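Consider the single chain below, provided in structure tokens and representing the form predicted on its own.
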Amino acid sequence: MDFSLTDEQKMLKESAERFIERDYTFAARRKLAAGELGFGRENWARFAELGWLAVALPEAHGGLGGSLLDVAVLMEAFGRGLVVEPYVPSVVLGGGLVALAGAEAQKDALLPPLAEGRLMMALAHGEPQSRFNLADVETTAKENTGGDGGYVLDGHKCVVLNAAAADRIVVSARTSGTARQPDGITLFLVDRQADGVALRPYATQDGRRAAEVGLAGVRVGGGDVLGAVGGGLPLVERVVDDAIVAVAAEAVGAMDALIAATREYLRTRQQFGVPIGDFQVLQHRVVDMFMACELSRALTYRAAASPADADAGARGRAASALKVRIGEAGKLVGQQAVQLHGAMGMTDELDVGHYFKRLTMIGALFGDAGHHLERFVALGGAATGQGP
């Protein structure tokens, strides 16, 4: 498979890397992460001006009609800069669901302002008991028999990324069936400030923002249903697989940055009158880090370049295989970088520990390696001769 970038993708890569190098210093990032929202509104507006928010959205609704490969190119640069702006929660998950399943009226209302940076989104799907099982949904949506019809939502969603900053939240709820039953899950567009929506925001270990979202008698209209009633699970699975590829590319960028920082430290730190980078045993460890990163990059771009119309099983196998490898590589590169930096590696003042935290969170985000190994086998990966 040819992984060479097009001229447009090269320009996207260069513009993102230039922004990170010039305007997104580690000190500026730390300041943003410590703020109330955990990111910069000015940066988000800049992303819109540069066209990054529109990359993967359809041209008919204000986007650029790009592919998942374009998103991966952008996310790799974001990983190098430890970018905290909520691109994946708002654009890949929220915007992806609207683009995938929204009615024309919903797309017209939501996608252009999303691409222009005037609207932010989030996906509220996970629940306290569900762990990584996307079919485990206990939040209910009961038909509202009085008034204007629609539905009434009740339940609790956990670890909802970007919930506090989102204008609209895509909420999954069960309109039929029992918990863990694949059928019967429906998606709804909910205003963050709607009556009955209660948020408890908090900072995550890697400097991002998430929230617990309570839903108590939240009323939504029939026009707020996203996609077919009862058919929400395949849609969530699709955008989560896309998000896995996106954060895998981010992890590759973070690993690249860690390897560069570690090499530089080994060249400057001296022991017995020579740079410690001259010690062969340490050179071998850096080579291991490099090989893990390059394998991760190859698998990421292979998954990102998969045809958009590939069947769900093939997409799921590719995403799960990638997630297993990214979890293993991120752990190896992060741990080696911290160890080779000595005690400095875990200080808050040095960026190495922050990269390691992000890689650790990516390892668990959307399912850890153990979960995805089981999913890979369940989807027939072993039978087809594919391997994570």
The other form holds:
Amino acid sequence: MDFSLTDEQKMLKESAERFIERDYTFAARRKLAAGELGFGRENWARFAELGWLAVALPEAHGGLGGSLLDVAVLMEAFGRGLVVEPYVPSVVLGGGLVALAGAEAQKDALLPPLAEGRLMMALAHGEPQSRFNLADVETTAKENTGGDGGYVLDGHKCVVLNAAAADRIVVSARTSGTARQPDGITLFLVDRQADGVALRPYATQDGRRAAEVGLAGVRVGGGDVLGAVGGGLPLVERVVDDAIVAVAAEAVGAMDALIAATREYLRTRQQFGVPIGDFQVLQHRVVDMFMACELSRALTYRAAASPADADAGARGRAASALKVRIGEAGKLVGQQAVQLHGAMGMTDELDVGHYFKRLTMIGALFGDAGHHLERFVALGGAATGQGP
Amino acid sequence: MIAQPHRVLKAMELRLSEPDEAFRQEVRAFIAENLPADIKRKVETGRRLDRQDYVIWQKILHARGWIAPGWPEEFGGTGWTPIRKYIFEEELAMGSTPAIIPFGLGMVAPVIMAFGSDQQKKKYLPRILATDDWWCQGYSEPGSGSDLASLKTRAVADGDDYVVNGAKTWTTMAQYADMMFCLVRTSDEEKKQNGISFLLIDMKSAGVTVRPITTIDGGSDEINEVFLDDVRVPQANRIGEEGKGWTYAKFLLGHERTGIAAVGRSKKQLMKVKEIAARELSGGRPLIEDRRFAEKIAMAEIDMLALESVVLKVLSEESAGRPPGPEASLLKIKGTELQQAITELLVEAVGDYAHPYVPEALEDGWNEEPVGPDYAAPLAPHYFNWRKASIYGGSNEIQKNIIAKMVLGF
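Please give the corresponding structure for the form predicted in complex with the partner chain, as opposed to the form predicted on its own shown earlier.
Below, the chain from earlier opens the complete complex, with every other chain and molecule after it.
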């Protein structure tokens, strides 16, 4: 295992941290989150300029050919800044699927504009009944009777991150099989403005945007099928595992910020004539937060550095182990940061509560700790595999 | 196989004597017949209650003579045994009634009874009993939280009045309040606790400004800053002696010590977890049949049973005449931990539908199609909001200090 960063990754880290430090203040972020769009178009253009949108996309299609580790480096800085720009839904999930499964023509059409910030994407996969089971897809795709290779989509996708700002939405639907059957799920590239696509957009608890996406007789062409017909599930599993690594890195950045803020508060807040950080019981609480964060960080970068050709089982185990760890750590750090700030931590004015909410929602995102504990066991745990 | 929610509840119910069981039925029937349907619906669905909702319900209980079970009978209490008080609280929770606002009935009233003048008793107690006045608590200040005795709000005698200057904060529902009971500094003593007095301040006085604080759940109807600028308060509004306010405040902290655990409310919330988990799906089956989730509910239930047992033990000792002990701290810590654990289970139960933030859905009268299941919208905000429970009323860290000192003799 090599945990060191390359020179390029160090530069990426520095530039991301500089951006967060200088240009992404909490006040500015608050304004963006409350605005109509929910994030900054200018920031998105800046991300494109800096190459951040291209970093993990293939070189042949406008990308920089980087790895998940580059994404993790970036996401850790985003976590520190509570960045609301939809990097994970658009780039990691949407872009990731096109890069993974797209035909040449699809990659040519979508990846360069994605990398340049001219096109945004989203993944519409979960459904009201599916909880965290990625195979639980009831949305249907029926082949057009005319034999033109097109399909008609019907169904309801829930909590689709970045749906309203996305130009293209990857929609999963059943072309065969019954509910929760792994085979028979197919991915489609759907224009957000296509007839029959109905969005119900809303803000999320952590200041992002998502929507319920209704699909009623949505017509897509044969050229809009992404990857093999019936073979969508492993693709979704793959990009969701990548997204887990991305949000884990984000959580590590958020935990870092909370630990720093809490330490600072304990050193300055005076009660009983001393800084409350003089009390050992409170020091130990911060030590617990620190240890949880460091374990999470190490596990995150271990998962991020796993070889790109690792088999699905090994990747799944690594992602699930990480998600369990991050869920528990994020809860501990978030709850204790609020607790140690006392009633101040309960206020909307302070950033602490906003980090807490983001960590809570990362805990629920892409399957909660309980779900991933079960998946980790089902995939054989740590004992059977050499691990990445 | 997981039992139905109502069946599990039955197993958790206390075995009561026949007269006590009859009492329970009487309370249950009264609530069913008298709680206004719109208020009940708001409580059940986690929507915001306004001032009137609380006042209407408290006046209904008052009319029945049941508003102040904790009071001595001479002032309007019920004369119930401790177990009946407990049954009553549980039925209030099970019946989806609004929480009784504690600041008047549970907090300032006992202080007035114990230390107030006859005139003060006559003036305030009937109005508290009837919920004619809404009270708030002026304790915490920006610089004085856990170290409450360091408070700086100052009252200077001027003729028959005090002139009060300072700032109070985290003041719950001060925006509704007619009166505030307030700790102020009347003198600087070597032991800072000795310079504190207990004043009753009319919130309509000139110089009182209430400013709402938005909390992390997005609400701004709960806590406030209260600024006091040259507020004239008659000296007649001081409780007891000047400089003895700290003693009175401490008396207040030891009062009503079993209610703080809110076992009845937790029991009700656990039923809600089960109801939701019975409706949510996981792998095509009800979530409540998911072994891992069922075990989590079971752990919370076991914690609840243990907590309830402590409450019952304290109540039975109380009826045997034993003076109050330091159980309040244990009940506060474990009670709030359980409440918080349940809020986590509720969020966990709805999976991805924890994400949508739909504050309109918490307002009464909102009748658009919900995002996801109709019970989802309040759950994450409630989880965020309930982090306050381990902070307010003496943080759980301070409660542990109290146990360490008072019980364990450190």
